[in-house]
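Just the one chain here, laid out as structure tokens, in the form predicted on its own.
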Amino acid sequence: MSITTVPKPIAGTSSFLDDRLGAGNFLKRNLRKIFPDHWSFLLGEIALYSFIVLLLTGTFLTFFFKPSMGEVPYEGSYEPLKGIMMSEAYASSLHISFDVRGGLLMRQMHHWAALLFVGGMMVHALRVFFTGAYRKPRELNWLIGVLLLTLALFEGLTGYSLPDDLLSGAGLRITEGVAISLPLVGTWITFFLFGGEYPGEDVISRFYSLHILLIPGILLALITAHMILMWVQKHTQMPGKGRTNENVVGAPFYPAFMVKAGAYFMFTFGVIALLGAFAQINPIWLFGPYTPADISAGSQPDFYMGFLEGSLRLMPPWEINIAGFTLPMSVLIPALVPMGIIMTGLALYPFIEQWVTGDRSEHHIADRPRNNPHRTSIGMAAVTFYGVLWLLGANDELASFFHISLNATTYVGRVMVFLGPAIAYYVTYRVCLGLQRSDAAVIGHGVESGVIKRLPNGEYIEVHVPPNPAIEAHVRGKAPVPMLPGADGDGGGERDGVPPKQLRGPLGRLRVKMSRAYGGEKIPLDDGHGHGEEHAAIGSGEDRSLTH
């Protein structure tokens, strides 16, 4: 069968629909759409399939959950709480866990799917960032992804609070503290959410509406837009043999990608089902109903909120009093600054990079992270910043488990939240340059063959051979990071010795310096190791002397 021949199943289906809907050409064109084949492109699908599981299990849970804070005595199957007064929300959550057939499995699958949904989006975002897949023409899709991740955090917060147990109530208390600390609007937002003074009687019902209607609807619309844009703009691909900005090398949507995607969905669903069946999560019956007067030690939120918990624990006490108004900076800064740095930085990065490099061209070939060392270093600095805050969200558990001072963990955390990203940046940058030198050595000197050869002078060397063509094409896919015209010092952007208007003045000169540092070729592929070291010659068995 030639590559232009349409398989019979596609042609038959297209003809059937075309006769009734006029969709034949659309299906013939899109079912043959090519998708590149690389394992990292499946990371985003973990989030997509987890969202589908969330919708299915969440629909089941809505049949039995009662979003009310009205007090009722518990009369269910769990004996230790028998007769205790609790909210209807907590009682119905216990009812789902112990008295609804398959209820506990659905609850735990829903919780695990939520964690996998957020985790999948985080890993997918890192893949897109480190490979530069956010560049033109995909800036809008990148912004949609950042908004999706932000909304997912709020979706998790509202869902986590619904059971009204002691652990979720502790998180709700922090949410109330953050909301009421906002200048001017804090009191109004708090009273709107809680229906009065904390804890009020309306927060569960209002969070429930947000959790099952508003936020999922927006998420579904944004995911749809994300997928449509990805489909229209075509997928990025890793550098390799025969791959260019003008083509896509891979397998067609039908049947290859469709079969692979279906199998991957079933695998994701199976993993979530196994976790829900065998890995206990959020055992609300052990925590008891929430009352504002009670608190428990070792309270930690779900992992995606850990960095906000850590920032709150690390922040020293600080208040500002102005004209009779108090600004609790010890709450405002931890609640707004870390998330603002991460989310705003993610949203603006494509445009900042475009401003620094002056690169306005389209990119359909993804970068290897090592080939843009500054971008990779910035990303790892952000990951370290997030990781330190996340780790210190459990500073009480760390102090208890390792038998160290709680104050010591706090003080170390306050230092590492600034020092850690700087160290990560430097180490990552040096590692990227080292990997580039390794690539240059592969191109310049070949790869080790495992063949030891004795030279006429008695010296032993290992014979190097040319790399595999696919590996060589992958390595040679490297392109210099773009720079502003003239930023490399050759005067290419100047006219009669005068720089362009946009590069004049303090800001223009700063832009040129940033472009010079960020862009350019750090280690050319023909540079080898760049240290004048001696290497075994590329050879097939003939005697030859060592070369530099």
Given for the second form:
Amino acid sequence: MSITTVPKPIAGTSSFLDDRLGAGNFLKRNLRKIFPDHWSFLLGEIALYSFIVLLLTGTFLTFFFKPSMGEVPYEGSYEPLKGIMMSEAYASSLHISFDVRGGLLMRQMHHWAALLFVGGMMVHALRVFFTGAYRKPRELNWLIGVLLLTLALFEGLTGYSLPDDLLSGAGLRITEGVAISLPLVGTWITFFLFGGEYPGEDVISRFYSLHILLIPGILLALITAHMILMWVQKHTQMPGKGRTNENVVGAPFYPAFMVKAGAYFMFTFGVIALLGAFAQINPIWLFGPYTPADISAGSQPDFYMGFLEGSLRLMPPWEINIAGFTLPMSVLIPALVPMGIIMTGLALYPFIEQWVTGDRSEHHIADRPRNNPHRTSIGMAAVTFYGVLWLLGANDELASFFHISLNATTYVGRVMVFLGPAIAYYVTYRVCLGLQRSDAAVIGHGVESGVIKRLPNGEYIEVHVPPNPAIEAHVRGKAPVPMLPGADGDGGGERDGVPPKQLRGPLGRLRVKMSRAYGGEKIPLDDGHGHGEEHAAIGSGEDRSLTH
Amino acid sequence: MTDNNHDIEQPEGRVPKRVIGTPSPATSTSVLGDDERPGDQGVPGVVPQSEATARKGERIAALCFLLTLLGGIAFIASYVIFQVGDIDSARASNVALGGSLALALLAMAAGMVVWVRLVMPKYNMVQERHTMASDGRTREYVTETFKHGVDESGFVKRPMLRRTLLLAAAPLGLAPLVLLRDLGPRYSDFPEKLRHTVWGEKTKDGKPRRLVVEGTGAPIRAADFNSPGGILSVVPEGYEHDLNALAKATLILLKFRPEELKSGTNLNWAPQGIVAYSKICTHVGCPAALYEQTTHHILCPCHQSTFDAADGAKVIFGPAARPLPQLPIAVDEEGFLVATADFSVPPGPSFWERGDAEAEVRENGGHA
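If the one shown is the form predicted on its own, what is the structure of the form predicted in complex with the partner chain?
First the chain shown before, then all remaining chains and molecules of the complex.
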């Protein structure tokens, strides 16, 4: 049954809005906006919907939480802590957990949603990186994303500290120890943050206003900007049949994408509810109230802080004293350098890549990661660097679980943090080339059909058939990684013996060298199609991979 | 790969089987979406579902939505039925509320997915992209308009206007920063505060401050703390619940046989082989709370800095750069342990203004 007229309530409302806002023009352009489909495009949505869940559950928590460090005796219903002196923050967190219906659920969902929020952002960022979706014109949205990730870490840190239990206090103490180590401003920052000496009586209420107002406000604004830019610039698409750099192929916003997105929100929300119901997280009542005099062994931060914890654990002791001042390098380096490398590296990558490739054109077709092997290898090296630090953040757990020496895990980590990324780079590069070769084989020779044929001379062969056109289009949708003009010649970029002026200096020559290594086609697709005598092409063709 | 791309005459309609791990051949359906089936649809790229599929989808989706209905009702019922007030009832309520909420949400998600996939058409619509940049004429127009605006406003032509405006804005912009000044105390206070702990203060009646056991607050009789290998977590008398004091003054108290102590430990501060070290790790300030009796190792559980308690708590592993400071202690006339002075160096994590306090103490002939 199809409708012939728009139902009156909807028609009435729309005319009302159109008369006043001119909404019709906007809707005309956007109702049927096309959204391309790929499973990896859903990763960012996990983060988006987790953020909505965070806002909802977080608002509920603020109704009951008391951000105060005033000491009160606990008089709630959790027997083991009755009568014990604790901060109001901790007492109200216990109250939420045991004396408010649904409070425990909201607390656990809030914590799980936070983990999913940061985790979703990370995998989304990796997807965008490995497919080159940060390229022009999307660099600004990429920068917004990097900012969002950084802010999310601070949002997590401030929220983690609020319940004021022994575990969260340990995290706060480490934060203080790191902040006070900063040269020149360290004591200022800590005394201003804590309103005096650690722990003071101000930090919870200050973190509270940062956690529920300032940072989420900025996050919300940036997420909105992120969405608007994505909307205006249209989403990238994977290469495929009929997909070009000038079009976008997929399902329309109304009605299909709308409902899909709604379903995905429900799914994310549902999974978080499932986790909140059945997977206990942060059982603060077991830890007791915070005191700087105690700690429980095996204290672990949330997963997204693990790499900082690991780098602190990894560092050998090193402290410099000059002219009466102290530089605690064994805190400064691990606290600032890995985070600096990762965040700055992420932020600058699109621009460094542009500088190396000289590529200023717009890209709307996502790269398959194998087709830009150096980028993929750099990404995997960074992932390995992060991963080693992250694992080392739990080296006490690893040591006790696998019954190995704790000190050995640290020594191995100190080596692996440098060696691991190098190995990852090399292995990823070879894997990318291998995958490109297998693509070339599919295009050049076709697909194994499973049909065995006996030739007149007695030889048995397996019949190859041309690949599915959709898959062929997907595989063929690759372009050589761009290079600086002049860098692609065999003679080293000097077409007429004279390189362009800006490439003559040492930096220019380095740039040409990098461009030649980074750019170009490592394994060209063999274009003679399926049926013929061109099989020797693979291997003898222009496989330039070994020269780089 | 073998050389085997020979053309063969295949029987009409014969579909070669697919080898696992290879892309499917042309004739089978693909994961990347079928070619557009020519149909009687009006809009290109929109292939309606068959009525049978759509009807099946409708039924499944409706079933899912009914589950959501049940989940929602169960949630409200759970809220009413399950009261909270102790750990077990809170857990039961949590499982009931969370389980029913999850059921409602996941069923709705499933229903909506079925709705899109089985009821709505298959879409493969195409839309054009345009470069983000505006065309040259637009850019030119904007440039011209901008120039006109500059002229009309007089912002460039009238320097007095411009300069006074910028001048006026500067202090106004600084005002919010100035407001933040009272977040912290006076600067002259804080490096000094970090150097001293309450161990340096005498009690109200002018006596040295006693060491008391953390938790019970009981003073410690040296004669009672007599089994070698013993360990206590110790706080200053009168400051048992002052977190600011505890953040610097908490101690770890250890009992040694005299022959176990090495040169790093100040024996004058070790009455009857009892040694008190700051419990606050010199790395980033976690309590160094773990002690291994046989090796005399103090271990910080946060970042695993390890200190040799028999040898002045010097660092033997981990990121901490300095030993845990030793507190000068003695036994008072009643036999209790007391602090005779403050730490000779600031305890806890390093900070910019700290300097090499240990070297200064040694220069003055003292023991760090």
